[in-house]
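Have a look below at one chain only, the form predicted on its own, in structure tokens format.
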Amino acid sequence: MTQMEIAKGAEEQYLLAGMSNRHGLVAGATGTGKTVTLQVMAEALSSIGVPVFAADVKGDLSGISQPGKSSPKFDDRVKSLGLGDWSFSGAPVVFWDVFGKEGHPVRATVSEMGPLLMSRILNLNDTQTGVLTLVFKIADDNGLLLLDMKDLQAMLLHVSEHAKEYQTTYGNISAASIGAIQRGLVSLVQQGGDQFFGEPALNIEDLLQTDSSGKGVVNILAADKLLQSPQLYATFLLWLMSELFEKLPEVGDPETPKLVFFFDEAHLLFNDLPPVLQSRIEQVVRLIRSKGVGVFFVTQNPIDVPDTVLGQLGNRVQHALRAFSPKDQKAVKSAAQTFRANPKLNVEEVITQMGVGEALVSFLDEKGIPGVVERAMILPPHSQIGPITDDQRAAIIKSSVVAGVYETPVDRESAYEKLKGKVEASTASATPAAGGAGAGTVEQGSGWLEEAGSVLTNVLGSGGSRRGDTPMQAMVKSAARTVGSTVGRQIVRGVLGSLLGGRR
């Protein structure tokens, strides 16, 4: 099994490639070296052909794309660790950015995100989430694609205007809840979140690339601006993780993982998380390893991660924690208890004494058993520590294998266009023709088949107002809606697949 040396103490500490899909944790207080540890791990994985995805919340991780440079301080570190000759090299990198400024645009459709994750982005309560779920259901049943923000806004307006007609079939639709959702969307647009929703949507396969020399591509999400909207940041990464789970085939436990996913600022994912969503996250973390995907949570303190998730993180790197208050001391004790004990090491004491770049390390062995915790120094990276220049970033983006694929948005016919067409058609049909009064009405005796055909055209096609229907129109429309639903006029939606009740 391929070994990757990550740290060195009394003994070398190796992360095993075949155990990288058993997940992991990198924790420690601010300024203790978590980002460099992430960089060293990403480098090592890339060097053996494993693609990596990581969020760059401070801009520092971009240096992994460039060879490092020697300095007196760096050389002393190499010498003190007995590393001998040290070579510098960068890793192949693709930059991504939800806002399309510092990387290739990354998008998802509203339907792919689904009502549960959209509710979390918008910070909705249970009642409002229920109404949003009904809006998605009505869109599904009427063949209305929800691709971008204007589709969802148009759908909310449509449902609000026809709430009485829909409540018999779908239940009560509160105007107050619709208003709260609309206000949430306005706030999201002001934060720039609307740029994330639309097409072309991200193709997961584009994250699983290797370069011509066989190195795994390091996908870096520029997240410094995205982090200003923490709900959007956390939900986007959760969506991405769920898409990997949904779309990748089962592979069991491969010798090397298909992808290793670093979830930085992981505490944001679990803040105020609804119980139903937390249980689904636990399921995904447990099951995604069989898809060949490893997930490493990066956060300040292990207690930021729920115990049910923490128990599934076999590879641990714990940097120093600070204990200035009773709460901090409790956190230190909890962190110390998550390791396999070392009789030669007082973990609870050492965890507050380590310097920058030092860590308590415990990786899984070939049998999947956690190693005895050891105090060690994280190896220096082969690549540049710190951010790259704007010109360097621009050159990498321009030469990327996905350059030009996602830059131009696509706006195909969806809910907004269809609903707009219905309104226009309804307005036109309500205007009397020049030939005289009654020109726009159905002539008496024209036959129920002719009237039914007109109604079916309205329901399944461009449609019109449903108010003032004759009994015959109401009957035919009801039948048409039933037929439309029965034949499966559903939107493809992939939010955690069957785990969240999504439909493919």
Ligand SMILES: Nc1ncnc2c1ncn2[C@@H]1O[C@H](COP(=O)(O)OP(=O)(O)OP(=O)(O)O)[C@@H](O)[C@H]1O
Second form
Amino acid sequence: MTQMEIAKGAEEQYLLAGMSNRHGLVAGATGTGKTVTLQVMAEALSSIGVPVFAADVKGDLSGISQPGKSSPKFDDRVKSLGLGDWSFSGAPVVFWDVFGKEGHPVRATVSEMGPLLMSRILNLNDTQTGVLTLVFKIADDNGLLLLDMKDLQAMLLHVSEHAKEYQTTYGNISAASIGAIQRGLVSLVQQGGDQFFGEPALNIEDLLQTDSSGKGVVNILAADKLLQSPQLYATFLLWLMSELFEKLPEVGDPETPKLVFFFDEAHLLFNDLPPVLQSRIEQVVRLIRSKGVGVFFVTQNPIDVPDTVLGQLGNRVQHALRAFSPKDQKAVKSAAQTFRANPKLNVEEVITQMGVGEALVSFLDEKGIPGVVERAMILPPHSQIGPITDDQRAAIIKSSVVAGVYETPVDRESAYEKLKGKVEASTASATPAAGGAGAGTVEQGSGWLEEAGSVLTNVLGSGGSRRGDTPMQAMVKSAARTVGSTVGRQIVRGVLGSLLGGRR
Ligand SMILES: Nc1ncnc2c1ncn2[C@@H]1O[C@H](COP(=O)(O)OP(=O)(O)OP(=O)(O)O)[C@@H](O)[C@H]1O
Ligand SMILES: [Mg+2]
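Structure of the form predicted in complex with the ligand, given the form predicted on its own:
Below, the chain from earlier opens the complete complex, with every other chain and molecule after it.
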């Protein structure tokens, strides 16, 4: 089994490639070295050809794209660990950003997100969630596509205006619930969250790239601004995990994982989580392993993660914890108890005493059994510690393999345009030549369809969006995926929906 050296104590500590899909945990108080540990793991995975996805909460993970530099402190660490000549190199990086500034824009359609996750983003209660689910269903039944915020807003307005008519078929749709959803959407738009919804939507395949020398691409999501909307941040990453689960083929336990996903500030995922979503997360984490995807949670304290999820995280790196308050002390105790005991080590005591970049480490062995916990120093990274400059970032974005694929939003005919068309048709009855929103597509038919046809053939043949796609091509590809992913799941979409056993 390919092994990656991550830390060194009395012995070298190796993360095994074949066990990286058995998930992991990196925990520790502020400033104890979690981000650098993530960086060391990510660059090790990249170097053996495994693509990585990581959220960059403070902008400091971006340094992974540049070769590191020696400094007296750094050289001391290399020397004291007996690492010999240390080579410096950066990893191939693709930057992503929900707001489209610090990286390529990453989008999903409203319908891909589905009512359950949408409710989570909007902080809806059960009744309101029920109404939102009905709104999705009505859109489905009427062939109205929900792609962006405009579509959802138009759909809500439409449903509230026709609540009486829909009542017989769909049940009671309360005006108060609609109002609450609308207010939720307004505040999401104010936070800039509306930019996330629309097309071209992210093609998961684009995250699974390797560069020309066979290194896995490190996908970095700029999350500093996104974290100001913790609900959107957490739900987005949950959605991404479910998409990966749903779109990737079953591979069992591969020799090297398809992708390793680092979920920083993981406590945000579990804060006030409705029980139904928590059990779905458990399931996604459990099942995604056989798709060859490893999930590593990064958080201050292991107790941030529910036991049922924690129990599935086989590879552990525990940095120092503070034990000031009784609550801290309790956390230290329970963190210590999660390790396979080492008779030579008083884990509970050591946890509070370790220095920066030092940790209690236990990785899974070839049989999938947790190694005896060891106190060890995390190796230094080969890449730069700390953030890169804006110019460096801009240069990487410009030369990326997906440059140009996602930059231009596409606004095709969907619920908003259709509903607007309906209203216009019923109010201003005449003026057919104006080319209203509803008519456009059919008129432009032949050219549009021809291009669509040829692109579709390509899509079906090869999969991902490619650099140099025209916005048109990118849109058609995105549309093809939306259609593909809409088939067969009517009410509650996505893996979360299908796991819910949604009424099909
Ligand atoms: N393995 C390491 N090798 C060399 N230096 C390290 C290592 N780990 C940590 N450091 C040093 O410690 C600093 C703090 O580490 P890091 O940023 O990883 O902490 P953190 O736990 O992510 O903190 P926060 O919770 O604030 O994000 C780094 O900037 C680096 O200088
Ligand atoms: Mg950090």
